[in-house]
Each structure stands twice: as C-alpha cells, then as structure tokens.
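Below sits a lone chain in structure tokens, taken as the form predicted on its own.
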Amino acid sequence: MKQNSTDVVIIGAGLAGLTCAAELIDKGIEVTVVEAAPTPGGRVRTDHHEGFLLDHGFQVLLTAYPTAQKYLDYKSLDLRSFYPGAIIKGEGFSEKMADPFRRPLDGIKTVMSPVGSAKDKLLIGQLRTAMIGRSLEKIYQGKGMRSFDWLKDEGYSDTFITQFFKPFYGGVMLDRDLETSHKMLEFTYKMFAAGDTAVPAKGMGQLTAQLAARIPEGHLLLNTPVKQIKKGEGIELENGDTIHANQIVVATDMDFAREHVEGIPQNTWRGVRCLYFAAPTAPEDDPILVLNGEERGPINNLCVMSKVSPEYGTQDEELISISVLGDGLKLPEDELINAVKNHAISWYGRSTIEQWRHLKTYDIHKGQPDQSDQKLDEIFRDVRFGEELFVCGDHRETASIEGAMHSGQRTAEAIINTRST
C-alpha cells in the first residue's frame, strides 16, 4: 500500500473543489485533489462528439456572479452572450421578450406583444429595479416561501406564470412547478439583470479547466476514488493507497458528504434530461433562449448554441440544446426523442424538424439539491464539521455556479481561520 501525504487533501475536482483550491493555493498552502472521474469539472463539464461542443446539460454562466469574477479570467474565456430576453413560443404564436433597458427598440415591441398584460410587465420592469438596488444579503435574510405562490402574491396573473416564469425558472432551477424557494429566484434575477448570460466560446467546461491549470502538477489526481475518510489521519482510496493530510474538504455531491460525514441533512435531486440535435439549418436566427409558454410538450427551453458560440457547431450544421422536465425524464430515449420532434414540429413545421439529427442524450438524474422553502431559509450552511474536516459543494449554498464557488471560497477561508488561531 502506497503512502502520500500532503497539507489539505480536497476531495472531487468540481467548481467548488477547485475554487477551494484555488485560494488554498494562493495563500501558499500545498493541496492535492482527488477526483474520481478521468476528468475534472463535475457538473460542469463539455464533451467533443463528432465535432461538436456538448456540455453535460444546458448550462450558462451569469456574468455578475462577485465569486466568478473573482476567480474566473473572463477575458480568456472568450465569453459570448446570450441575446437579452427570450422567445416564449406555443402552437401558433411566438412572441420576443426584450430587456427593455438593454434592448429599447425590441423592449417597445414587447411592451405591445400579447404575452402577458400590462400589469405583468409593469411588474416584472419592478422587479428588475428592485432586485438590481437589492444586495444578496437583504435577498437571503428572512423566512422563504414558494416561488409560485410568492408571484401570485406579487399579482402577477396565471397566464404570464404559465407562459414566462415557468418555464424560464424550470430552466434555471429545474423545477417547472416553481416549489424552489423565492429567494433563488429573487438572486437568480438580480445575476441576469445585473450582468451578461454566456458561455465560453470553447464550452462550458473551459470554466473548470481554468481553475484545474491553477493546480500544481502532480497535485490533481484524476481516476482516483475515495473509499474512506480517517479522521486525523487522511484518506483511504479504492485502490488501497493512504493519503495522509492535516485537512480534509469533502467538496463532492451531497451523496458521498452524506455517505461520509456526520451531519449532513437528507435532500433530494431535480433532475433535466438534455437533448443535442444536429441540423443544416438554425430553427432560430438569434443567440436566444427559446422557452415553452403553453402547459403541453416535452420541451421546457430550446436555444441553438452555434448561434451563440459558432465553435459549438461545425462547418455544415448547427447545435441544438432542448432541455426537458417533468414526465420526459421517464420516458425511454427513443420515445422521448419522437416526443421532442413531434414537439418542434408545432413550432417550426415538418419540414425544418425532419432535418435534425439526434447527437446524444444527457440523463441527469443529479441535476440540483432540492431548494424549496423550507430547504433555503439558511443560505450559508456550515462548512466545518471539525478542526480537520470541512464540506462544500453548492448543497452548502443556492444551487448554482455562484453557490458551488462561494462554498469553496468559505472552506478555504474557514481553514486558514484555524491555522491563525
């Protein structure tokens, strides 16, 4: 049996154990992460299939989140936005939602389009002022309540929660019946307002792979699962090797911290299935989320990545991500696959659809922590569970790329506390 030691050993090489790693390593403290996987990145990951870009579900990086801008160099990134509004489509009727304060002309337009009553925008043009003056740490304080009874408070009509907020939030927090709590929806909110939506023009991945360059070589140790953790001792891995260290920082899914560490509380996973399409032409001409506005159809939002990063695409065709919710993730692939197309059909005709080719199909069944009301009254969960023990990960905070980093940030932090004490 091999013996290894080192200051902080990090367990699972996502956003949160690298951002955790980051700044262990920037304050001069020597970190080896272990990560189960052959590659780093965890949910957050890009594969190449058949000259394709296709992240592991449909993912985008809110610009304005203060942990990502902290770590992340955007400008080697190669970030390109996403068109500032969305296309809500059903069965005879498309209609384009502009940031009016982004997009005046476009914003006239959506001032006038049937899509929701004039109240609703007046609104939802409130809210958006509000949550740009509003800081994260008023957004967190108090009690939460569901996200659909908190719209219905707020006087929003049925329609428009139909046509915009459900399915936009079923995007975003994988919960299209909207019972995450309303203070994600109030952060999520201020990130879109505040900032851009994007991708790195190289895939989603290329956030993770920045952060694992930061690592030293011979300090990341990939294919490498974690059998046990020995308190005061180290790890043990599957193969049988020990790795003793100081520090311990469980940053995996909140499976494996609860598998493996006293305290942490029993939740569930929302989970999305994502379908990549390929097709000679583009469905839509715009780098624009497409979202569902009707209650039918497998789809919950649809967006052609080529016309956001052409690198996602190829030479002859374009890339199509369709997200899908609720009875979709039961279905077998090929049922699901002529469910989504029949779906399309509706909106862009036989003809358009008859040309898409199914690339692959991403079943993931561990999506986000569930965030309800009564799971998201404490935002900042503890990240010590001991003098040499720690956990992050984003079951630590919201569910989200800001979440992930800023629980690993915590963790680092929490650590050089105690080397100072």
Ligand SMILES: Cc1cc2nc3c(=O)[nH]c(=O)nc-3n(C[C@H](O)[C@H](O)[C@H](O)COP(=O)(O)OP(=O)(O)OC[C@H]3O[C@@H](n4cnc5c(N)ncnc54)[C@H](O)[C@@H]3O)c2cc1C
Contents of the next structure:
Amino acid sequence: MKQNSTDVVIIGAGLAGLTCAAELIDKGIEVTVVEAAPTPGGRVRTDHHEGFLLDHGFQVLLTAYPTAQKYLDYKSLDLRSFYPGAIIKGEGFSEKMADPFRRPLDGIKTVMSPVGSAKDKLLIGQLRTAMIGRSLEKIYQGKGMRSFDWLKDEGYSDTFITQFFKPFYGGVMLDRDLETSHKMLEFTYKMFAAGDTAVPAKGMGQLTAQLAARIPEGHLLLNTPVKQIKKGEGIELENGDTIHANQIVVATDMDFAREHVEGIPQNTWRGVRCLYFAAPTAPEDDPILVLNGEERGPINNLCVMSKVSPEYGTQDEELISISVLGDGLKLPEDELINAVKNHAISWYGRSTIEQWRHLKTYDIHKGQPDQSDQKLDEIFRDVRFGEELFVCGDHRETASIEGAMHSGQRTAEAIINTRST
Ligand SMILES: Cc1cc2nc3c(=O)[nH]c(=O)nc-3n(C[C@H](O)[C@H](O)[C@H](O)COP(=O)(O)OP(=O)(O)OC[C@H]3O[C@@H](n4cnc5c(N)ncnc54)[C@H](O)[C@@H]3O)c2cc1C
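Next up, the form predicted together with the named molecule, please; the one we just looked at was the form predicted on its own.
Time for the whole complex; same chain goes first.
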C-alpha cells in the first residue's frame, strides 16, 4: 500500500472542487484533487461523438453569475450567446417571445402575441425590473415558497404558467411542476435578465477544463475513487492507497458526502433525459430555446445547438438537443425516441423529422438535488465540519453553476481562515 501526502486533499473535480482548488492554489496552498472519473468536470462535461459536441445534458452559463465571473476567463471560453427570448410551441401554434429590453422590435411583437394576457406581460416586465434592482442577498433572505404558488399569488394566469413558466423553469430546475422554491426562480430570473445566456464555442466542458488547467501537474489524480475519509489522517482510496492531508474537502455530489460526513441531510435527486439528433437542416434558424407550451408530449425544451455555436455540429449536419422531463423519464429508450419524434412532427412536420438521425441519449438520474421550498430557506449551508473537514458542492447552496462554484470559494476561504487564527 502506497502512502502519499499533501496539505489539502479535495475529493471530486466538479465545479465546486475545482473552484476551491483554484482559490487555494492562488493563495499558495498545496492541493491535491482526487477524482473518480477519467476526466474532470463532474456534471459539466462534453463528449466528442462522430464530430459533434455533446454536453452531458442541456446546460447553459448565465454570464451574470458573480462567482463564474471571478474564476472563469470568459474571453478564452469564446462564449456564444442565445437569442434573448424563446419560442413557445404547441400543436398549431408557434410564438416568439423576446426580451423587449434587448430586442425592442421583437419585443413589440411579443406584446401583441397571443401568449400571455396583457396582465401576464405587465407582471413579467415588472419582475424583470424588480430582479435587476434586487441584490442576491435580498433574494436569498426569508422563507421560500413553492414556485407554482408564488406565481399564482403574483397574479399570473394558469395559461401563461403552463405555456412559459412550466417549460422554461422546468428546464432550468428540472422540475416542470414548479415545486422548487421561488427563491431559485428569482435568482435565475435575475441572472437571465442581468447578462447573457451562453455556451463556450467548444462545449460546456470548457468551463471545467479551464479550471482544471490551473492545477499543477501531478496534483489532479483521475480514475482515483475515494473509499473513505480517515479523520485526522487523510483519505483511503479504493485501490488501498492512503493520501495523508492536513485538511480534507469533500467536493463530491451529495450522496458520498452524506455517507461519509455527519450532518449532511438526506435529499432526493431530480433527473432529466437529453436526446441528441443530427439533421441535414435546422428546424429553427436562430440560436433560440424552443419550449413546449402544452401539457402533452415528452419534449420539454429543444435547441439547435449548432445555431448557437457551429462547432457543436459538423459540416454536413446540425445538432439538435432535446430535454425530456416527467413521464418520459421512465420510457424504454426506443419508445422514448419514437415519442420524441412524433412530438416533433406535430411542430415541424413529418418530412423534416424523418431526416433526423438519433445520436445519443443521456439518462441523467442525478441531475440536481431537490430544491423545494423549505430546503432553500437557508441558501448558504455550512461548509465547515470541524478544523480538518470541509464539504462543498451544489447541495450546500443553489443547484447551479454559481451555487457549486460559490460553495467552493466559501470552502477555500474557511480553510484559509483556520490558518490565520
Ligand atoms: C442536465 C443538467 C443541466 C443543468 N443545467 C444547468 C444550467 O443550465 N445552469 C446552471 O447554472 N446549472 C445547471 N445545472 C447544475 C450544475 O451543473 C450543477 O449544480 C454543478 O455542476 C454541480 O457541481 P458540483 O461540483 O457540486 O458537483 P459534481 O459536478 O457532481 O462534482 C462532483 C465530483 O465528485 C466526483 N466524485 C464523486 N464521488 C467520488 C469519490 N468517491 N471519489 C472521487 N471522486 C468522486 C464525481 O465524479 C464528480 O466529478 C445542471 C445540471 C444538470 C445535471
């Protein structure tokens, strides 16, 4: 059995662990990151498949995320932005909704469109103004309530909730029923309004690859699952080796953290399935999100990723990403592909969809921790579990790129604090 030693050992090379590592390295602290998977990134990774770039599920970076701004070099990520708005689709209707503050001409058409009543449009405009002016601290304060109930209390119509909020926030929070705390809705609404919605030209995996590149050679151990934490000693790997460390950071997902650290509550996961198709022509001309504005059909949202960044597609074929929530999570894959194609036929016609070629399906069971109302009453949950043990990850904050990265930053600061006192 080999014995190694380091100052701080971080278990998990997802956004939380990598951000924690970046901050500690910046302060001159020796760090070793130990990751079970063959590549860093955790839930934010991109596969190369037949010349296409396939993200592990449809994911976007909201450029207004404060912690992402601090640790990521946006310029070298070569970010490509989505159209600020969405297309709401159903059988026999297709309506474009634009952010009137960024696309004033399209915004006028939005005001005239049949999606949403005049009151809905007024309310959503007021929400945008309110969120731009409200600090994150203020949004995070107080008690959370079910997003659906909150929207009803605010006065939105049932039709608008079904046509817009359910598919839009269903996609963001992996929760079409809008059980998630309204704090998450306000937080993401603020972020959407305050910046761009974007992906790196070469895939979301560039985010985590950029952070991982900051770790000195020999200090990121891949294919190295951790078996257990040995308090006061370090960690034991599945292969029997031990890494001695002065301080340990558990930056895994919530399951490993709960099994190995006392005080991490039990929670459930929200899942999603993401299907990729190749097509000779794009069903939409714009880099825009298409939402299912009806309560039927398996598709929640669709996007032609090669319109957002051509690098996602190939010279001959476009790349289409489709997210499925709800009942579609349980279908066998061949039935799901047929159901998705039939749903897409009702939007784009048979002759278009017959040309689609299924590339791959990602079944993501562990997408995001459940964030229903009272679970988010406290946004900044403890990261310090003693002098030597720390826990970060999206289960310690909001289930988002920002939440994971900020929990990593807080953990690094807590470690630095133990050394200055
Ligand atoms: C499909 C999908 C869509 C999403 N969309 C968005 C979006 O659009 N915008 C947004 O802001 N957020 C989005 N999110 C949320 C965001 O991606 C996550 O909140 C974030 O990536 C979580 O990062 P993390 O570091 O906390 O955890 P993880 O990424 O899960 O990292 C944990 C790491 O620990 C490793 N690990 C686990 N056990 C061990 C062990 N025993 N030994 C060693 N290593 C171990 C894992 O392999 C993994 O690499 C989405 C998530 C999913 C799944």
